[in-house]
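The chain below stands alone, shown as structure tokens; this is the form predicted alone.
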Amino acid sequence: MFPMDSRVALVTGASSGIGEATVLELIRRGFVVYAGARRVERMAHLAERGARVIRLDVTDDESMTAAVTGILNDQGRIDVLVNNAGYGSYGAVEDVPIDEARRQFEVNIFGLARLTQLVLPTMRRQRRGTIVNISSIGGRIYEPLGAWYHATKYAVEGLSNSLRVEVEPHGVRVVLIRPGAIRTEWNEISRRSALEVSGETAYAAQAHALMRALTAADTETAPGPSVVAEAIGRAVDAAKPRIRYTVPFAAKAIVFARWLLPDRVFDAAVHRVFGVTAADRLAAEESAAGARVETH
């Protein structure tokens, strides 16, 4: 466990959702917290709660380097990095522009990896530190029209596993957090992207089916981001944290089912959950008809 009076944390993607909740949780646990995001104006309330707000773009190497250098100049140490910044880009593989696919990897995996490179020299010298990578149960399962997003989360899992055994001899811990359905604005943005990209293509009915299924999962019964932040807090405070934290409980059941079921059986379950209904086909036809009217 770290000394309670000197711990410094950097949280990316801190302007909303899981990142915002994590900043508040780590402040509560006594950290000096640097909250990083592109939308600095959305973090004023975090500054009022004691966070050090910084502009941070995980697709910009100069921005990342400046952020880490600034923290080290101010504090002389970094004890925790929470790689939370990320987004979900949905749409059929055939429809998603390859530049958008690249951007998904730039944000969700290469930004994470670059920030990790930047903090590791300090953590190695300290002989302690914790890197928390926000993955997803999407790094273990799959769904139609989510190929690029899931590919990035599978990559986060693989990178984290190798990184863990690389840095453990230097006193650095690597922890994976696997959220399931959590109520944040991320969900609405991701769902809408499927309709924007594939809502008028050969995959339109599947896009509407995906929208319906994900909307049903994103109900008021789904927990808010604080459940993820609390898991992160437990991990960074633990003398020996678990390798993976899957939250909430429903997410654990889904991951267990993926481990238990053969691929074909799990495929069938995915088809049942995301199956195209008559209503989905009608919605797709109406979208296509509307698009044709707009072009005339």
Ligand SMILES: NC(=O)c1ccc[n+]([C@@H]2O[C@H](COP(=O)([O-])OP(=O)(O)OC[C@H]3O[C@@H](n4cnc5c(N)ncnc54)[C@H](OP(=O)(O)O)[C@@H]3O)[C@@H](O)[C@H]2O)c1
Given for the second form:
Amino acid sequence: MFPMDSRVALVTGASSGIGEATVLELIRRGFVVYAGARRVERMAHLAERGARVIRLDVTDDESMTAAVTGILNDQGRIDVLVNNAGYGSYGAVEDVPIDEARRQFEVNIFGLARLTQLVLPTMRRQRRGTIVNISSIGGRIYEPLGAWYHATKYAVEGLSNSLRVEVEPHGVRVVLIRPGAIRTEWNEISRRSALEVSGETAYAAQAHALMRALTAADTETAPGPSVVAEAIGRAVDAAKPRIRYTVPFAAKAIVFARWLLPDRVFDAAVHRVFGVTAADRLAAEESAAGARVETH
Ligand SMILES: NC(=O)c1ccc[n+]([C@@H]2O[C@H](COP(=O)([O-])OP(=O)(O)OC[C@H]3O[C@@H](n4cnc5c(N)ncnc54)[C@H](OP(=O)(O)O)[C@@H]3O)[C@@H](O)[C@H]2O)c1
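Could you give the coordinates for the form predicted together with this ligand, as opposed to the form predicted alone above?
Every chain and every other molecule in the complex is listed next, the one we just looked at coming first.
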């Protein structure tokens, strides 16, 4: 048995939002925390709080291998992997270039899977370890123009379920975290991608409707990332963690509605939330007119 204060964690996507809050939460809980992301300059304040900052790109095998090898060389163990790095690639299926769809899968699912492969031999040897995969309520529900993002989060759910029963006999635990709307940079990145990809196509009015709905969800009333970090902290410290943590409470209500409602009824609810209004049509016409002026 190792003393609790020598537990070692790696958090991906630590330069912002949920990952950044999780690094601070795990430091508070006594972990030695490695904070990984591409923008190392954004993690200087985490280093000041005791985090070991590493440059990590979850689309680059060499970068992931070097990160895990470095941790094992330094610490000789790894107890927690928080697979958090991710972004929302939005736009109509007809419009999103397949290379971008592949990139979405590289970051949101293959990076998570590769890091899992890299830590598992050590966790199995230790007969102890927790892999925390950040899914989303988007792994249970769906939005128009969100197909690729949702596809990756449904994949995170499917992979995590199989993985959980696969590694449980080896003493390794797998936990799914399903955040609802959280105030982070994710929102702006997702909205921007929808408008860039579909803002001037046959789906322009829907892109503006999505923009409006996502903006409405991203207000001061939406919780900040610490609510997710606290759930992750509770999960890794629990003697028997839950299989999934859906946070905040509003997210639980949405997942419950999805479970309760027949598909057609849920579709109607989605149309209501993301429905195109006259204002969306006008905004779409204006951006199309703007694009025409620019090209003349
Ligand atoms: N915010 C929400 O409403 C919400 C809801 C449900 C689920 N989630 C999920 O929560 C996770 C964290 O998102 P967030 O809301 O905290 O968004 P965020 O503030 O935009 O943070 C995303 C993090 O992912 C990192 N990242 C992106 N591409 C990467 C790559 N190739 N390699 C390594 N790191 C990469 C970014 O760091 P660098 O760019 O510096 O690499 C950044 O630190 C994501 O998986 C997201 O899908 C978010």
